[in-house]
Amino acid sequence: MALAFDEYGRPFIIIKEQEQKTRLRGLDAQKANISAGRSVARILRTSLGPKGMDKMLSSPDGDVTITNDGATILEQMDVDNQIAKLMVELSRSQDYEIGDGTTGVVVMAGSLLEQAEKLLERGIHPIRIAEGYELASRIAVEHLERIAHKFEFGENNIESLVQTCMTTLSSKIVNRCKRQLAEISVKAVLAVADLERKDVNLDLIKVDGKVGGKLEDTELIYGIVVDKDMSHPQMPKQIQDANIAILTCPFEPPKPKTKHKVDIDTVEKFEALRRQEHQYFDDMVQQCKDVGATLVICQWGFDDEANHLLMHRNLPAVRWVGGVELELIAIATGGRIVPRFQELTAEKLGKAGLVREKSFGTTKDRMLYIEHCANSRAVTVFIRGGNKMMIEETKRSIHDALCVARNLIRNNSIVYGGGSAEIACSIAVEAAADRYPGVEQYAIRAFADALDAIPMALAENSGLQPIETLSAVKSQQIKENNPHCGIDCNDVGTTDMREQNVFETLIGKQQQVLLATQVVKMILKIDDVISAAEF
């Protein structure tokens, strides 16, 4: 930037590289932003619903991910545009808060932006559109409260929880086993849930997988699965009523901290050193035996001599177990992690009814199952599948189902799926628009039209005639005053979602409407986009 003067002495500023600075203002800026948001929503639109398509994502280092989970697709996409990044964050916040509905929230935001563009072209001010959207979102959220149903569940009555998890899993690649996976998810959540406080700590549920077998072999283990085996092949493969010592101290003689060199010039001295080391190991093993331990799980390794000694003294051991797994084992068995040998006491041992080593297929892969624990509040969902991608996608699907079960325990209200809730809200918002005399009523009507995007996308992805199907369901809802009519994606023959058992969580739906509205308001308020030159 430079200051210059004209022939009359008036100052003016010369800006360097003026042609490289791009600047969008007013309506152009808003239209550019809207088209960026819509293009992201368009990518996810085809992934919505039980018949939604999957996306294949290839990373720069050649890893391939196949998924139809909205949050995962956007997380792994290379997005440069700042407005598109807002859509990625929108999906991520839905994933963090609710865990499900990540695709729907982006499709809804894209549809709201599309409707806003039409209003901007008519000359309506963006702030008035944003205010109208805010009013409409409140009406929609209140209407969702009215059409929601509460249901009771308990330890023995889990059918309604299972049905809701099945709705979530029906749009995933694993939908052929959705009943089994939904039951596993619900049982896992109930095992770690505190029903009095209505709280669930999902960190206590470990989701693990191993390639091989088929999806139907997926199981729920009331305990912990560790991807390790016994340190010596001749150690017992099954231990009943195990007392487990959980150690984070190395199982070997202490090494001097200083640089040292030991000169051994006679056989006697070497023998004495060997005996000393042997004695040291012997004392350590004896200490474990004295407190009553029948299995040692160690964070660090131990050499072959220690291994041999442990086998001879009949004390099974597992080495190189990770820190997170150690914590889960300690929680499950009720044991304490012991950092120093001197602190090892009988009270700090964990209790497990059965510890067994299980081998898989012909690959000699073995894993350790720690079951029937003293505190069964740590459980493992162990997934099998034909390949790594299948297992990763199943893990993501199980995560969604676990989140849905957790949300239902926190708040047991449900709305019906298949787009029925969106159509009911659209009708309610359309009716409420007449009560507002100002320009906002245009925005409220536009919001009602935007809500129809989700049932429309569901019909489109299921191969039905979108407009025809949507108008038929909408007129049926108005005629029968029945908010449970939705899109019959699976061709069952009825549009009543109660009969099809398609449920969604109320808080998930409300969060979708609120988050999508907030992001769209934010995008509409941007009227100037300045891209600086690249230096």
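Here the rigid core means the biggest group of C-alpha atoms that line up within 1.5 Å when the two forms are laid on top of each other. Positions refer to the first chain, counted from 1. In this text the structure is predicted, and so the values were computed from the model without any measurement. Compared with the form predicted in complex with its partner chain:
- When the rigid core is held fixed, the Cα atom of V200 travels less than 2 angstroms between the two forms.
- Relative to the superposed core, G292 undergoes a Cα shift smaller than 2 Å between the two forms.
- A movement of the C-alpha atom of R138 falling short of 2 angstroms is seen between the two forms when the two forms are aligned on their rigid core.
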Contents of the next structure:
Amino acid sequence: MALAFDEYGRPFIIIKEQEQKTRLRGLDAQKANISAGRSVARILRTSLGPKGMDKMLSSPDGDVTITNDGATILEQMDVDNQIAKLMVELSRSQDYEIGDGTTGVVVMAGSLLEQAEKLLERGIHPIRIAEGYELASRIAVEHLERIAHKFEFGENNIESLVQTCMTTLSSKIVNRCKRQLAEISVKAVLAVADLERKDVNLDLIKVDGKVGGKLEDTELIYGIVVDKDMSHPQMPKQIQDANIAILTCPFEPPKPKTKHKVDIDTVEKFEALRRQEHQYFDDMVQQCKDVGATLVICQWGFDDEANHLLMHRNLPAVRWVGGVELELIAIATGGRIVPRFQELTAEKLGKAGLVREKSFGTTKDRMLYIEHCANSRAVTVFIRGGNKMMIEETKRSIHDALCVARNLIRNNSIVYGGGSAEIACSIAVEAAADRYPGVEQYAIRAFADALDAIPMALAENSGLQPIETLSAVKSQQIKENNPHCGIDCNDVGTTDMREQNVFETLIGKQQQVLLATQVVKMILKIDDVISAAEF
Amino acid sequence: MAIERILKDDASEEKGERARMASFVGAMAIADLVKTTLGPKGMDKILQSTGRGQTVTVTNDGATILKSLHIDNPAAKVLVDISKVQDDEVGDGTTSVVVLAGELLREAEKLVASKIHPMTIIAGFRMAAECAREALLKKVVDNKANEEKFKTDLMKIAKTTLSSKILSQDKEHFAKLAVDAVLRLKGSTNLESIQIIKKPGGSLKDSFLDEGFILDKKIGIGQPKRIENANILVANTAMDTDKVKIYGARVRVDSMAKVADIEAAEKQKMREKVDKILAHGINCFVNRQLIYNFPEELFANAGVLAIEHADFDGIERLALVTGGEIASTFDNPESVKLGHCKLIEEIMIGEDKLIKFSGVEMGQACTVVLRGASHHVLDEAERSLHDALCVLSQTVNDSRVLFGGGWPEMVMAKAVDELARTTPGKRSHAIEAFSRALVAIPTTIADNAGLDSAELVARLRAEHNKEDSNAGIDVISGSVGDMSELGISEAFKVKQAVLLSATEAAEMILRVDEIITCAPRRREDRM
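Right, the form predicted alone is done; let's see the coordinates for the form predicted in complex with its partner chain.
Whole complex next, starting from this chain.
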């Protein structure tokens, strides 16, 4: 323990209540941290690749999640260890930045840590290892750039985008209809993409699901689906060419924000107030009617009286629509959100070709479809599936696919998947290592070894002999000078990933390498862990 | 250096074989639990709630049983969820789906034990499920065009569904009842418009379908008990004191006289409202909200029947049957659509007085009155009828029909078996296993009926090897019978949903190789 003595031999107390705290220093601390990081990576290792397995997570409230999305697993895992938390952060940041490859990044970090441990045992200073890793990661990223391909796509030529999304989806449970879901994702992204600015606002894609039916019934709707129904049971269920008034004010008498009181002390005042109130409701409905609205979508509720008046005047209405949905509806229909009845004008109405109510199953579930909108820049992916967990997992998978499609629109460079990019980098890093004098050389070599972990895990999960397969593919890459050879996970018969159409995005891969290296460097630099005593 | 704990203290982690075993065992336990309720000779379960009153439910509806269980095993929860979805989506087959998923997992466990990778099993299951669906699609009968035949189809389906429930004694009666009710809906699947009223007393046979509409309410005192050619105003409005809704308004007076004045004004206001309502030319007024004595008296004076406190569903249904609209303002009587019916009268069922609206215009809604010896019987009868109604309403939309009694399973098993023979590779083991799991359903039906299942299923299989066999298990005579003669039919939609969601669930559970359970949230200990 940290104990110092002054010149008279009395001990200083440096850390408060230090005898109650556990403290690890030096090599022990590093090894403990490394082993924590590795055990997180070990959990995710089996989820990698098209033959990866799922994890079942049971939350504190007993809800069950079944997934193989790395970020989701780690997020729900109830992690306590500080270093393990760093790994969780790592996969989360990959999720935020790229959206895909959340499992791969953790596995890579885990194997980098594993290699670092060996070097530490040989007495290499952690900072030198970290520096070596940094150099190596730069080489790897540059090499990725070199082996990357650009591919062309356009509004009508989406095949290559679909193929990339299919690679992402093939590791999920939904791979049964990956083609269909990949097409849906690509079409959804292209519908909202701004191809000139090369940007996609994923907020415009609403992913919604309802249990029942089968996965094949999942559809892309060029419009908005809202989980609401008409406010009055007798309002029409279908409206053609709707003019939609989007309101954020309730169909109720106003509540002025200034404090006020209306005192009623005579019969006349009572009567007057009654008439006024009546007038007020009438005016509200009339104002909507006057501007030519044929459908009212309101963020708030309305009174029975207002409801009936609307019904009476043949003005269908939807109430209690959430703020986010309201915004999406406004974007899709090209309308403006109107906060006051007085400000309602004909130009502010949204236009939709068809609004219809659709009911599901035997329960009274109804949803409102708003389709053929003036501006089809907001779309909905509507997922059906056999049970709740399936829907949730499909949502996550679609999210990943959407992210991949978006990344491709931002940057249309791709690398080949199936571990081929990692193997190519590993060869490049290995070759570069010899040029570096000094201790870093060892760290760089270790980095190359660590890169092999991903194809190794892929092969292992696919039931192949990991070492044999990896060495065969590696020698093939060097012999043929072809960086597209990868692990043949699906037993197709060729190791050339170009023929198998397995793509991944360049930025996704680069990000994986960079993020994993960063976290590992951070973990290596820790040499002292002080933790409070257990209570 | 020991590996530190990664997870929180109470969280647990199970890996590989152990995890798979935990989920298999959990799922199979659930399947075995409901297995005995399958088929016409299936047994019921008593469920006792832990809540106050310890209410008891007797049922053989799979979804109801599973819903009320407290389950800790995550894989079991998946099965409970599919049965719930099946209930919401098609209404029937809630037990079958769980049993099939359980059997699939049981077969999968054997394959895993003989070192076949779960992913290979899943691939095989998928092929098998697709093939089974194709086989069913080839055999479906669609009688949508022929109304007469379609109706007999519906009758058969209703009878088949009901035969496994408490209503099996009177299935003829109830099947007719359910078919009539569903046909009245004219293709809508909104079962809300079929009202089920339960009244203890009498026997199940005394249950009846009423063409019109029965409202479980009493007629106000001093008001007419019988109205012919009624004009009905269905309303949702406050008939107590109509509050001024403008915010911040309040009554402040400085003398007693003024209080009296305002009270009089309020009374006047109510009187005006009643007058306005009466101006619609009605002789029956139904309100969702309370009607106070004062307006009630006014209505009675005008000879108008006023009914208060009809619940929201009741109001909606009433509006649906009588063709009126639900009104909340009464200023323009000429444009409000009134409901009409030939006769309103008070009727007695058992000891209760109810109001009956007969001779209604639209006739899209109807009422089923269930009679029975006890509340438990009535509750179970309602669930059974609900199942039948769900299936029928789905069949009206998707009119493809199959035979029942284990016939579809045998057809699927045969097709899947053939696929297994032509598929090279390890997947064929999984496909074969799938067909074994399918056969488990007729086996269970026979077992539950106390028949020699091995013998029967073998005979069934032989029978099915002939072309176009209609053979299925005839539980009543305990032999293999011709399903078309026995009139046992099932809806294609139900079978398809069973097949697909059971496969999906089995696949989901198979893919798992690790279970991580978070620490249960601690509840505050109340002293």
